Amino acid sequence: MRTTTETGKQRWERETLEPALKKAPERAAAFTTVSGRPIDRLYTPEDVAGIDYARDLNDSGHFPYTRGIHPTGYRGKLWTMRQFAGFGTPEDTNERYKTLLRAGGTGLSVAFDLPTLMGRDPDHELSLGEVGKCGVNVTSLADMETLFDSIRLADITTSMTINSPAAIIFAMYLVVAEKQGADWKTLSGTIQNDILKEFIAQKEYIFPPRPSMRIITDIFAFCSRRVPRWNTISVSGYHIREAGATALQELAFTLRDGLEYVRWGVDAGLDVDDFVPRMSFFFNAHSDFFEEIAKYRAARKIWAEVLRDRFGAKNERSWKLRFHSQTAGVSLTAQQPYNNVVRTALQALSAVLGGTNSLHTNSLDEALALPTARAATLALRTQQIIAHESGVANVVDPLGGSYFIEKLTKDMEDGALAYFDTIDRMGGMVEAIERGFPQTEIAESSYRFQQAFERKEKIMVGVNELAAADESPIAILYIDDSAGERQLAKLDALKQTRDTDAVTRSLDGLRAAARTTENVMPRILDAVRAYATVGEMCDALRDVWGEYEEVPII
């Protein structure tokens, strides 16, 4: 008998579900997302009763942009198909870029090798065996000129995944564009420039947190005047997720990192509406299809509301969160690598349904090596098939209104705001990082997932279930040590031909600027034009600021 307080969902559970479960039990005692979030078996209007359409969702192109920042979605313009590439020498990578552009790519994304990321030249002892292995080696302006040889920077958008030496690599890009005759005011692209996620997850930092944040605010100020169309930072949740964070932690820590950059910019005297419109974000497109879509929708809403209400931003462009996404590298498997094509397609589809502004799709062989040209082209074709054959680009936010999606989106928002409160009580994200808070949270989540994987509560097809006894090897890209030898030879030749006095003067000027509050970007540009190397410029800053060593969390 129905009681007066029984809801429709409770009635369904009593009248329909319970008899069905007696006949055939479910596959598991509990169902969760890949992040471990519990999932109900059925969602109904009761789950979204507290959501107000105009306040919480609204039409696309209208605050708070939950359903998208553009009124027409992809009907007006598809997302940018930006394939991440870089290996060996600049000559090697330049050829790969031309291949991707000929295949229909609409933007370039540069992967740098470890010595470049760490601000070391090829002749440094710590660079031994690493030059050109996990990305392209760029040592000086000469290498950047080669990297973009016969590629007009005025005609493309370029994203560069670089953080500690971001100002230096960006300056090299600007000088190449200048030499090509491009107007800096028309250049469009992105530098990642997100040092907080390095301290949290990827650990490719050089300088301590506070001088590192100073460089970023210097870039904000410089670009607002000189390179106004350039995205000065891509706040990255991708690497936070790859380190083992849940979808909620990725969302919360990424957005809170972004708000920390806003706070530091404002504290440096910048107007919020002068630099925030050129901030962008970078999210991971992971394997739990609906959880990812909810994450992207919640991100837009949170960013819009916090920028308007906490920071008083007046410009709509400051409210609109723009993001790039990349399919989950951590989900790729060396076992049965062709399964990765399917994983990547589903992950890419979730990013598109969530309204990504640009997208990189991983290649099937990336669990084994850097991708071959053939595998990279197939990854690009995956995006093109979604865009032109699936029909999903014809409708704005096609899953909007789903009881499940709207409840997940609201849960994501509430969980992220709870993390904000915790971090705010610590004093901010820099202080939270210094205390090891996000690092500990991510480590614990990674451990819990590994336990679930080993108990087979989470299945990876071909790895902990449905494994194959005999697998045929696939062809992979092998980077030998010749790339390092060629880069060393070029570095030696550069040092023999450049103006040594000009290099010395420029590096002295950079050190002097670092000791004061002077914006370091003009000094870095001087050093780049003198053909100072990445290592020399980073060493000049190391002389002033030192190198950061993380305090162990016990």
Second form
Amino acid sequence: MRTTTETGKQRWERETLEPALKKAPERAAAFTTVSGRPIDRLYTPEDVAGIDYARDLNDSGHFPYTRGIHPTGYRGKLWTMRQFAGFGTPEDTNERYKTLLRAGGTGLSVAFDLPTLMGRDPDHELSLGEVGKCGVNVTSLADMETLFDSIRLADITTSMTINSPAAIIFAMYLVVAEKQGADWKTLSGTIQNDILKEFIAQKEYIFPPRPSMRIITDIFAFCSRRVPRWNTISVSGYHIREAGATALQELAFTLRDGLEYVRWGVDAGLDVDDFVPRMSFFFNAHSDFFEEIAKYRAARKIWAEVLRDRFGAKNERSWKLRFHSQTAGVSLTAQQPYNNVVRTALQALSAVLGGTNSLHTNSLDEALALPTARAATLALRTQQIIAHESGVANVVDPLGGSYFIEKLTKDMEDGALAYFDTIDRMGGMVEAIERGFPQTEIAESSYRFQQAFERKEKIMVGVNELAAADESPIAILYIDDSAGERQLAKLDALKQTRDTDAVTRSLDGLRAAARTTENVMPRILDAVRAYATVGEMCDALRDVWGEYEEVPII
Amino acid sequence: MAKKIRVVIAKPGLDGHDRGAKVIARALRDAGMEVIYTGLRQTPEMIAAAALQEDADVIGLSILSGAHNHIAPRLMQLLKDKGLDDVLVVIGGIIPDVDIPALHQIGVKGIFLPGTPMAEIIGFINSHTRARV
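So that was the form predicted alone. Now I'd like the form predicted in complex with its partner chain, please.
So here's everything in the complex, that chain up top.
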């Protein structure tokens, strides 16, 4: 029945769409994002009728920062082009860093190998075959000195992807900086230090959740006094997304993790405005172009509002969500690997249009191996072409006001707040993780995507469609076992030359601090200076806190 | 009714990226197999013990970290020692082409690289285990 209350869009659907569909049906019964979110065919002013410009979007540099935290966007400073790199020995990786800096990279980002991430020395049983394979191996301060040899830490910013042993690796970085004569007060960079997403997605945890959270609040407290420009945490959705989450789940779980850290910091007696300005975020730049842009915009708005309204933060810097992004490793294909350059360029463009503060672009060979120097350089060039040739960096939030983008941004926000309610009802994120809630949600989404891929509802070019009959292989970086052998030899030599009593004393001090509420950072610095190894320091903490074992959910 | 194929899915080494292991575990279960997922950080000894205890027809290893050249030979030796050399061993993950012949040589029957459809893996397991079941 036609009534006078028919909206313009309903009229369009009746008068224009229906006859058009009769003549030529659409390609599919439903259109969805890569996350499975249904997408309408046309968005109009009706879809954004409830949005108030000043309240919900506002100009760039103004609360709630939906359009960006900087008034001038990228016209002042481009995003930081920070390429994640690390493999083999510290000597190998030091060479790669120098190559990236010479090619115009503006920050370093350290990838550590699995033994380092898991707090195991190269001579541990579980390190067999893993040393230097997925990143660089760092066993002691001596390795950290080599890793940054001839790179002045006072002049660059460094991001380090390290979580369970974050305090240890950070302490090593601080001691190297000190030896170079750098002032901790002006030193800047980031440690990932986000243990919640390890329990949720990436699973590189060592200690149980509660002592793990305590190390993090110790780092917050230490840095606010001693290393005030350091970004103490990079709350990460990247790994949550790679594990199979949807864009909405990535957004919701990451921001809720961030709020959990804020709560723990406040409960530990810190002033919210003393540590929140140094928190940063890390999102995945996945393939669904507009959904990703909406995700970043919603993230800024939610963070600003929750920090101001729920936590009473008064410092504007506590309201401003700053984030790094990395293109989606999981979207890259081993088949026709050159196609990955195109995927990465589009993903990077979405991150830039969403206002990313720093960006890593993946290399074309990453579904096959760690990147070659050539592939890594091309990945960096991809960002540079977006920055200098496409013109997108000339204007702030160019998609702001798009009916589609604004509606998606609002939907993302509403969906994330609904997840917050669910998690709040469980008692918080630590409790939700202990109940397996985010883990189950992600496993469901990842299986749903796999099924859609198998049914060819989701197409990956060159994989389940448009495959090439014959593909010539590309040259890959092959990491042999020599890095492991060299690191073992160095570890043996270190144990011969260091002051064993000083090592023992410092590890006893660390254990003692772990048993009380004393901040562990000064004790870790003592152990680092004595050339205690990552494995020894983690073992000292394992002695006190034990190890976490998850109940696997499939 | 035919006995169900029993599969141990294991994630050896230090790596925690378990998306692939979980997806394949679920797909095999949906395909009518009995799936036992060991969880993370399994040594070859733990995997061989699980295969014995669970009377496995198949062991599926998920390895992305590059440690396959160390883990697979040790596991194959342990299986032989325990008299489990008739267990079908397959690997899914990131395996450089140059390493594949040596893995086949020590008895790893199937190696599945990124982008492999689940149906292909299910078909492979069905056709290589039917004789035992």
